[in-house]
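What follows is one chain in C-alpha cells, specifically the form predicted alone.
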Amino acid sequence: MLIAGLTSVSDMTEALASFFRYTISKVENLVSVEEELQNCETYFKIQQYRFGERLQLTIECDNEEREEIYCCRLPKLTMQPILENSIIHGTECKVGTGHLKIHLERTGSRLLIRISDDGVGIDAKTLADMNERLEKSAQAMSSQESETKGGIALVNVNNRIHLLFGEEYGLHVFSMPGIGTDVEITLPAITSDREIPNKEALS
C-alpha cells in the first residue's frame, strides 16, 4: 500500500511538471493538435486525482483522418482551458459521473473541434449573452472589463483565434440546462505556420 501511494504521488508530480512546462513555455505560439491533446490528457489525469472515476474523458477522431488532423496547427492552450471550463462549470456541479468528450473532424478546409460535457448546462439568457460576446471582434472584447462566470476562458481563446485567423473562425456554445454543453471550435485546417493569415500576431 505504501509503495502504491508513493507511485501515485510520483505520477501526480510528473503530470503537474509536464502540464506546467507546456503552459509556461513560449517557444512557439502554435502547436500541433496532437501536442494540444496530450496536454489535455495530462490535465485530465491531474483532475482525476480529485474526482477519480467520477470523471471520464473520451477523444473521438476518424481513424482515416487521424494522422492528418493530428498534424494540424492551432494556438497553444486552445482546448485545455475549455476542457477546464467544462469540468469546473459543468461536471463538477453535477451529481454522479461526468462524461467529457473531445471530438475532432475535418470538413474541407476547416478543422472542427467540439468539447462536450453532460453537466448542469447553461440557461438560455446566459447562453445567448455568451455567444453574443463571442461573435464580437477581439478589439471590442478587449475594452470590456467584466465577463459572465465561466466565460473568460472562452473569450480569451476566441480572441486569439480571431487575431491569428480572422473572425470567420472561433467559438460557439450550445447548451441545455440539465443536459450539458458543447463548445465548438472552428479553425482553418493548416499544417504549417506559414499558412497563418496574420503572421504578425505571432510573437
Given for the second form:
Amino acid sequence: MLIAGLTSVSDMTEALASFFRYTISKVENLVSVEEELQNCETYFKIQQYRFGERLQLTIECDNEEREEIYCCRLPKLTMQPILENSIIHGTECKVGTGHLKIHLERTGSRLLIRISDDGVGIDAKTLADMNERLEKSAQAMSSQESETKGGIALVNVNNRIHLLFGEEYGLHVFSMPGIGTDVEITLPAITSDREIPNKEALS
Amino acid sequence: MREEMLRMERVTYKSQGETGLYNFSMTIWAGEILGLIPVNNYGLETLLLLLKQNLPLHYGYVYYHEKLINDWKKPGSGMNRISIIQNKSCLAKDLTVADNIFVLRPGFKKWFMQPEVLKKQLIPFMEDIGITISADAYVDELTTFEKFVVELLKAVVAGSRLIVLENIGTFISDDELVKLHEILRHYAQEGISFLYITSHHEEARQFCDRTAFMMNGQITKYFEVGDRTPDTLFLPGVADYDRWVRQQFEVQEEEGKSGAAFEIKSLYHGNLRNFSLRVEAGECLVIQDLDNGALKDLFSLLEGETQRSGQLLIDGEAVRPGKDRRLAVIQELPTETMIFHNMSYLDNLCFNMDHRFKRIWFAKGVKKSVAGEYGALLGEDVFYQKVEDLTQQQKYDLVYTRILLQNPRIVFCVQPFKQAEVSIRSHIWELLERFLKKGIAVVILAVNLADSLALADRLVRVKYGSVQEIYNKEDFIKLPVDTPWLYLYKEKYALEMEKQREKAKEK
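The form predicted in complex with its partner chain is what I need now, so please give it after the form predicted alone.
In what comes next, the whole complex appears, and the chain from above leads the way.
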C-alpha cells in the first residue's frame, strides 16, 4: 500500500467503486472529456497500487484551450481501454519506469486525443495488421483474428466511434519496437449530444 | 486552437493492381515543418502524387485546410495548391527569375509583361528572406541553391500553403542548408507548412518540429522535438545494416594502407583554388563540398576538361582524366546515368575493359569467360536479361562490377548513396568495399555526409574552392554537425578523447 502511494485500503476501495460506478452506468451516453479523464485517472490510481512508482501518467493540454476541450463530448470508455492496453501490452513488459501520456488537442472541427507510452512497442507486421483491423472494423468484429494482443479493445472503441460519428473518425496506431506506441483518436469536436450525426446508435 | 493544414486519414491507393499507399495516416499542422524519413521508398512516389492531385482512392479521406478534398466514396478532382521541390528543377531555363516566379504561376492573366513591375514585386520577398538574386537573371546562370530559393519563392507566390521538399540535403551544401532552414522557419512562422523528406533523421531533427518514419506505405511513428529518436538499431529493416556497418568498422582498423595512388597538386580549375590532395591505395576518402562550389568543377575535370594549372598524378605519373582507364568515375544515380539500354548486359558490363582487350566489342570468348567468372556474384540469369528489366540492386551490381573489371587505381563516386533506400545503401557499401579490398582507392564526392562517413578513412571538407579541414577517423567525433553514423565514432573514440582531456587538465 505504501509503495502505491495509497495510504489505506479505503482509498483503493473508493477508487475501485468509483471506477465500477462509472463503467456500468449509462454506457450508451456521451460524457465530457473531463469526466472521461477523471475515470482514466481513477483507473491509473488502481494500477499504481500494483506498479507503484514504475508507472507515471501525464495529461497534456494547452492551458488556454483546456476549458473548451474538457467540455467536448465523446463516447464513454473511449480512453480508458486504450490506457489499459498501453499498461498491459506496453509498459508491463518493459524494464524500468513506464511513462504514459494523454495529449489532447482541438482544431476547428476535430478533437484529437493521443495516448502514448514508451513501452516495448509493436513490430511492423503486427502494427499493420492492427491498423488493417481498425480500417475494416465492422468485419473485424466477427473475425476470429480479433483475439490477438490489443485487438478487442481498440476495435470496440473504433466501432463505437464509427457508429456514432462516421467512418472518417476513429483510431490509428503508431508504434516502433523498443520506442513505444501512440494511439490517436480522432473525434468531431462537439459539445452537445444533439450534434451527433447518428443519434439512433446511442439507444 | 491549432489549424490543420493537411490530414490524410487511412488512405489506401491502388493503381493497376498495385498498392501504392496502404492505410496511410498523416497530419501536418499549419506552420509546421514535418520531417518525413522513408525507411524504404515504398509508397513515397504515390504520396507525392496524391498530394499534388486528387486521384480516386481505394479507401480513406484527405483534408486540406480542414476541408475534405478527396474521399473514397466521392473522389475529388483537380490539382491541389501544394508544391513539390525536388532535385530536378521545374524552372523554365530560358526565362528570368521574375518570369518564373510571377508569370508562370496559375492565375496570371496579363498579356503584356512589365519587367520593372515584376522586379519591384520581387524585392519584398527577397528582403524577407535576406537573399539577393537578380530578378533579371536567367535560370541557367543561377547556382543550385539559388534555383532552389527561386522554386521556393515561386511556390509561396503561387499560394501554396504546403510545400514538400524532397531530399534537399543531397544537392545543397551544409552551409546552404543552414540558410535554407532559416528561410523555412521564416515562412513557417507565416503559417506555411513544410513536409521535409530526407533519408536521415539526424538531418530532420536538427530543425523539424516533428519527424515521422514511413515504412511500407505507412507512417509507423512520430517523434516530437525532445523525444528520444532511435539510433539506427531500432529502425526496422536497419538492424542488419547497423550490424554490418559495425563489423566493417572493425575490419577497416585492421587493414593497412600503403603508397599514394593518386595526387592532386596545386590545382586551379573553375572555383578550385590551390587544391591539393593525396589518396593512398585502398583508402576511402570523402570530400565534402561545404558551399557547393567545388564538386561541379572536380567532376568536370574528371570527365576530361583540362585544368588551368596544377597536376593530377596516378602512381607519380601525370594522368589525363577521361582518357585514362586507371581513373574511373561513378556518376550520381548510376542506375539511370550509367546504364545503356541500347546495349546488352554483357556489353554494358565489359566495355570498360577496352584498355585490356583491344577488340572487346567482338571478343565473345572474353565476355563468356567474364560471365562464367562473375555469374555467382551477379546471378546466372542476368546476362540474358534486358538491362531495363533489372532490379535496382542488379543495376548497381552491373555498374560497380564494370568498374571492378576496369581495375582502375582510383574510383571517384559522386554522391553514391543518393536516393538509395536502406537495403540498397548497405549493398552499395559492399560494392565499395570490394574496391577497397582490391587496393583500389575510393574517393566519395558528397554535398552532405549521409552514409559516407561510416566507410571513410579520412574526411576532407572543401570551401571556397580549397581544402579547409581534414579529419582522420579518430577526429570524426570533433565534427561540428550531427551526421549519420557519427554515434559509432563517439562510441569508439569518446573514451579516448575523455582520457586525453583529463591528462591535459592534470598537466
